[in-house]
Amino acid sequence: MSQTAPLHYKTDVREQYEELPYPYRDPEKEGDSFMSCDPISLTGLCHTGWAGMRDLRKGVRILIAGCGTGDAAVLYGEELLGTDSEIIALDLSSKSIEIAQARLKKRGLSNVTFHHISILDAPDAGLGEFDLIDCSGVLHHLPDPDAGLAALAKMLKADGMMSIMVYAQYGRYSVYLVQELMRKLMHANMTRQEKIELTQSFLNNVPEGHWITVNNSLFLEDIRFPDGSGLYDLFLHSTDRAYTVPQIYDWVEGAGLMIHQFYSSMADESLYTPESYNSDPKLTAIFKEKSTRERQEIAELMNGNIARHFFSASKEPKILAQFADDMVITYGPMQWLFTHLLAPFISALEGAQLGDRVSGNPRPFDLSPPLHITKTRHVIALMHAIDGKRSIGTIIADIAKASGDTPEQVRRDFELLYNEYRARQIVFLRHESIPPYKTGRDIIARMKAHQTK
């Protein structure tokens, strides 16, 4: 780890994360499981950032801007193990970096370089430019988020991409009610532990109709951290701002960047699609008249409960991977955990009539929108055929030969299924020349093998 101390930071923010590193992680338990956010996995990034045409294991440079206790460092460290790619992580908390390093050591990973600096120091630290900059849950804690985003933009390659998460205004309404309450109840000389205990006292007796009970499931993980770090970060942080969709557009464009895609951590861009919330023909007709930005603004207001905005940004326009014969369809690396949730769709489709749609939840999360799959002649065979290895063209040819139908008929059914899967971000595309990326199952198997050495 670079020993350079941060130069530009807010004192109370740095002190908070030195005393209460966030999020809570126990390095001794590292390896029991592996969780990723599919959109920022190499599988997802290849699809969304490089049209499925770039092998991100070859010479890619990644900056984790505000690594905290190491979630992203573990993700990219595992996915890029044994490659010539470079991962650099920085944070203003030395304690957080120590935990991140301990987690990597437990996993037998040594392919992440850490720097004890702030985001505002980074452009002058000689780190170079990056293909991908991952900055999750950081910029909204800076006294000047504009300066932070501008600093990152300086280090992004012309064809690179940023993956960013910041707080969303409407879904955090309950949080800001509690924050304001705590400010009225606390006195100046209280320790952080005393503040945590005071906040917990309120949460233990929160009135039934309070907004925090209505939205509690969104924040339970933080509230339950045993060291109080999540509770403090949520309700007692000294520097915390949130954004609406139009504010994000203005902010990003002010830094000389453009929005590429909005998505949610375990769902997809459908949270930002107004048709996800109302299919009334009159409203649908209005939705179709709107620009992409306007539709996203409308969807945020219709949902009313988005608490975190995940989005990607770039300097140059980006094109998503396109359905074509020389592309391979693969599930997201975490979907293997939920493959059993796709099985009921096949059973339901077997009993459905052609043209019927079956619906269900492809992931066990409150914010996961339903998946709708249309019964076509070949849909069941196509669902079985997606293996992450064979190209679209090969699958079409195989099913056409077996069924006696034309390749064009199979292709129409396949493209419909693909689009329905993509609406829930269950699958991604990569070119057939690019070998499969690692899945969560692959990473857990490697970790178990490492532990038994």
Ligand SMILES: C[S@@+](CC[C@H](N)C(=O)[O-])C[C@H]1O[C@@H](n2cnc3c(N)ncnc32)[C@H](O)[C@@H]1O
The other form holds:
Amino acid sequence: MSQTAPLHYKTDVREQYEELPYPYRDPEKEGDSFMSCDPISLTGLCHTGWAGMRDLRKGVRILIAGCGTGDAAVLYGEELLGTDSEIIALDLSSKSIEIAQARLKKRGLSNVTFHHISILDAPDAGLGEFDLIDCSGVLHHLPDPDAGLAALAKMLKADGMMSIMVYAQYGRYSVYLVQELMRKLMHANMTRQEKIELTQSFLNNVPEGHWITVNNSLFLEDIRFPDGSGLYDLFLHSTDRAYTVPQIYDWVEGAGLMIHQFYSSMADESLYTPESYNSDPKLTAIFKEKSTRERQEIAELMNGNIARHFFSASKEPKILAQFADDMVITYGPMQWLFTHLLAPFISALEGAQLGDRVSGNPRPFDLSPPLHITKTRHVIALMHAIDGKRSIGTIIADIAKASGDTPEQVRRDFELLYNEYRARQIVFLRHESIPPYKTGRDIIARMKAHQTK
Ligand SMILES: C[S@@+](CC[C@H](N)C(=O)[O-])C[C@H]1O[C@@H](n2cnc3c(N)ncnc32)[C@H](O)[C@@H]1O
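Can you now output the form predicted together with this ligand? The one shown was the form predicted on its own.
Starting with the chain above, the whole complex follows.
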């Protein structure tokens, strides 16, 4: 860790994260499993930020701003091991950095450089400019989030991209009710542990119908952390604000950036698509007349329960990767999970009639709208064929040859399936000249090999 110290910060925010690093992570258990949020994996970022055309293992500079206990540091450290890309992580809390470092050490990773500084100090710390800035769950804890975003914008390369998460207002209504309640119940000289215990007493007997009982699945992970850090972060934080979609647009554009894409924690942009919630023709006709921003504002209000906004932002317009013969379709690092979760769709499609739609939620663990897959002549063969290795053109040629159908017919079916998957961000594209990025399985295997050395 560099020996600098934070200069510009709010004292109680720093003290909280020194005492209760967040999220709770035990370095001793490091490597037992690997979960990733696909859109912030290299696979997802290459698709979203660089049209699937850039190998992000070559000379890329990444800044993790507010790295906490190291989730993103572990992900990028693993994905970029043995490459010449550079990963810099900073945080206000030295204790959090210590945990992140212990996790990396347990994995045998030494390719992340840590700085104990504030985001507000970073532009003057000589860190240089970055291709990617990851800032998740941090800016809403700054007393002046505008200053925080402006500091990050100064360090973003002209063609770089930021991946940001901030709290969403409507889905956190229940959290703000409990925060307000706890402010009324606490007194100034209580310790953090006493405040946690008081909050726990309330949560043990929440009256039926309280909003926190309605949408608590959104916050369960936090509430369960054994050290109370999640509970404190959620209900007792001194500095916490939330945004609506229009507020995010105004905020981001005010910093000289543009919104590129919204997605959910598990990568689902359909959360921000009004048609996901209602297909009544009267309403869909109105949705069609709206701008992208208005459509996203409407979707947030229709969902009513989005608790966190994940989005990418940039200085220059960016184009998502496009479906074409020389691109490879991949499920991203959590490929094994999707292969497993999509299996019931394949069984249902086998029994369906041509033109039928099979619907379901391929992510039972979040609140996303359902995925619909249309039964076409080639859909099942196509679902089996997506392997993250063969290009779209090769798959089309192989299926056309095996079925005796024309490549054009197979391509039409493929495009329909791709668009259905894409609406749910189940797949990503990369150019065939770029070797595959690591999957979660590759990462677990490397970690196991390291442990047995
Ligand atoms: C809720 S945690 C999120 C950690 C991590 N990004 C994650 O998603 O797991 C917020 C983190 O932001 C850090 N933080 C808050 N204000 C900061 C500032 N001004 N500069 C740098 N880090 C800050 C805290 O110390 C804490 O580790």
